[in-house]
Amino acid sequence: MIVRTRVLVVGAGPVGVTAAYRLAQMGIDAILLEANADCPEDMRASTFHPPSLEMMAELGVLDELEAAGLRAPVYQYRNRRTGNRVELDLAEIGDATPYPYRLQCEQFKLSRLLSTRLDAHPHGRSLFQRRILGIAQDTAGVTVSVESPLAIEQYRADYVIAADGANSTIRKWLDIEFEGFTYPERFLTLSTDYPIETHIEGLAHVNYVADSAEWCVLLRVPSLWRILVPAREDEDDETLLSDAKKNRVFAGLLGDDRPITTYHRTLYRVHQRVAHDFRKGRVILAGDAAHLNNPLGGFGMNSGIHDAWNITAKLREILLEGAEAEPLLDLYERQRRTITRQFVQSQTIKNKEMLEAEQRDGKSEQERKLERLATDADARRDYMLRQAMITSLREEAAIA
């Protein structure tokens, strides 16, 4: 038997669930498939920028998401060596968004919230333990073969949104090149409920700590601090995940060797890659399946949600309003691929360089730039609009 739907969404991360639930709310039948038994509990992404919060408000889930997160209107850039810090307050751009803050909330909370809502919606279904085996398309639609726990299933859809992550099976089936590079070092993420804020004066919920020897990022989520540090190429997995490494990281932060309990220790490769094509025929790539970037600035998950928002609006025009498909799908690719290359990729690379920059007289050039922002209101506003991803969406709208 072939299961029929208007849109098949593959991948129950934040991008896939946003796309599927928005389509269902539009009255478009959508089925969400996920290879795992539940929405992946990934600790990497935890920052929702203001435009994404506006989208969650439109979906009617912002109150629930906020109840599971922390508002972070202020974020800091710190110099580990000198103790200097530069503080930016998103309240200054409150005229540009109704939500002038970051929301610190683990991405899997959104995934579980929306997949549950999708299952309860008359136009939606969430199906887990469905692994993609193959995909074929013709002029009328797309057929996807899937392995479930009990059988081989087939799905037939007008369109497929592939939000199946960095190792996207669908991108590989479509033979789409994933252009870019992989950083030689890996990143290590640690989490702890230890009150780091009691040891570092004035710590915000979001902190970027610059140091050419070893930078770090400190992010607060409701119950934990998340610490991100680079891992040298010559350090093996056993060393990086060891208590000794954990103790060195926290000693560098806290200034002593007190024992710290961690709840997650995760290693991962970091990439700057963009798919050569964001769609082939009726199959559309979104999120990490289409683009990868380093996590500094919190752009990855958010840019994927913005992909989902863009393509679902275009599918509504195609499926409900009878608009011609090809020009709109081409426009999605043009808009989102351009923004990914010109903004997300370039800005995340700059954010990493800022944290690694060599010091001169105790300060990096990026720190000097940030200090200049403190006395230049126009430049500061422009900087925060870009870091909040408001500028990128304005630029996307201008691409015809």
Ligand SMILES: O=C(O)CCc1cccc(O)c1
Given for the second form:
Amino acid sequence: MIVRTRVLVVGAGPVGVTAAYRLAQMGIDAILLEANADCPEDMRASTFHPPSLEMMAELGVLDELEAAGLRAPVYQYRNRRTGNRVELDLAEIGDATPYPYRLQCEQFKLSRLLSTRLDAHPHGRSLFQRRILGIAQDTAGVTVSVESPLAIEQYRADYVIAADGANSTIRKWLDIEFEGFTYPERFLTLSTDYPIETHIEGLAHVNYVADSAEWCVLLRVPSLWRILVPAREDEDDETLLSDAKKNRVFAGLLGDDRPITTYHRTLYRVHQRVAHDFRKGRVILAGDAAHLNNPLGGFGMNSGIHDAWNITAKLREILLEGAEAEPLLDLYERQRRTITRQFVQSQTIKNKEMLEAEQRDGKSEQERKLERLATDADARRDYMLRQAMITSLREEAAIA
Ligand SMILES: O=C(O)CCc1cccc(O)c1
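Starting from the form predicted on its own shown above, please give the structure in the form predicted in complex with this ligand.
Now the complete complex, all chains and molecules, led by this one.
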């Protein structure tokens, strides 16, 4: 039997669930397929920037998301060498968004919330344990073969949104190149419920600490602190995940060697990659399936949600208003691929360089930048609008 729907969304991460639920709310039949038994519990992305909060408000789920998260109106840059500290307060851009703060909330909470809402919606269905086996398209639609626990299933849709993550099976099926590079060093994330804010004076919920020897990010999610440090290329997994390494990281932060319990220690490779095409025919890539970047600044999940927002608006015009498909799908690719390359990729690379604080002429670029941000209100506003991803959406809207 073939299951018929208007749009098939593959991947129940934050990008896929946002796309599928928005389509269902528009009155467009959408089925969400996920390979795992539940929404993936990725601990990496946990910051929602103001435009994503505006989108969640429009979907009617912001109150619930806020209840599960923590508001961070202020973020902080520190320099270990000089001891300097600059705080950026999003209240300064309160005229540009109704939500002048970052919401710290694990992404899987959004995925579970929206996939559950979708399944209860008359235009939606969420199906788990569905692994993509193959995909074929013709001029009228797309046929997708799927393995479920009990059977091989066939789906037929007008369009497919592939939000199936960094290792996207669909991107591979479509033979789309994933261009870019992988950093030689990996990133190590440690999480603890130890109240490190009681030992480091004046910490915000989000803190970027620059250092030419070992930078770090200290990020608060509701129940835990997450600490991100670079992992040198010559250190093996065993060393990096050892208690000795954990103790060194915390001794460096807290100034003594008190015992700290960690709940997660995760090592991962970091990529800067963009798909050569964001769509082939009726199959559209979104989120990590289309682009990957380092996590500094929290742009990965947010830019994926912005992909979902863009493509669903275009599918509404095509499927409900009878607009011609090709120009609109081309526009999605032009807008989102341009923003990915010119903003998300370049800004995250700069964010990493800033933390590395390489010194030239005595001062690092980070120190110069901090001085400018502390003293120049226009530069600070411009910087905050960029880091809050408000500028990128304004630029996207200007791409015709
Ligand atoms: O800059 C951000 O918002 C995220 C940085 C971060 C911090 C801790 C873990 C992680 O994977 C990323």
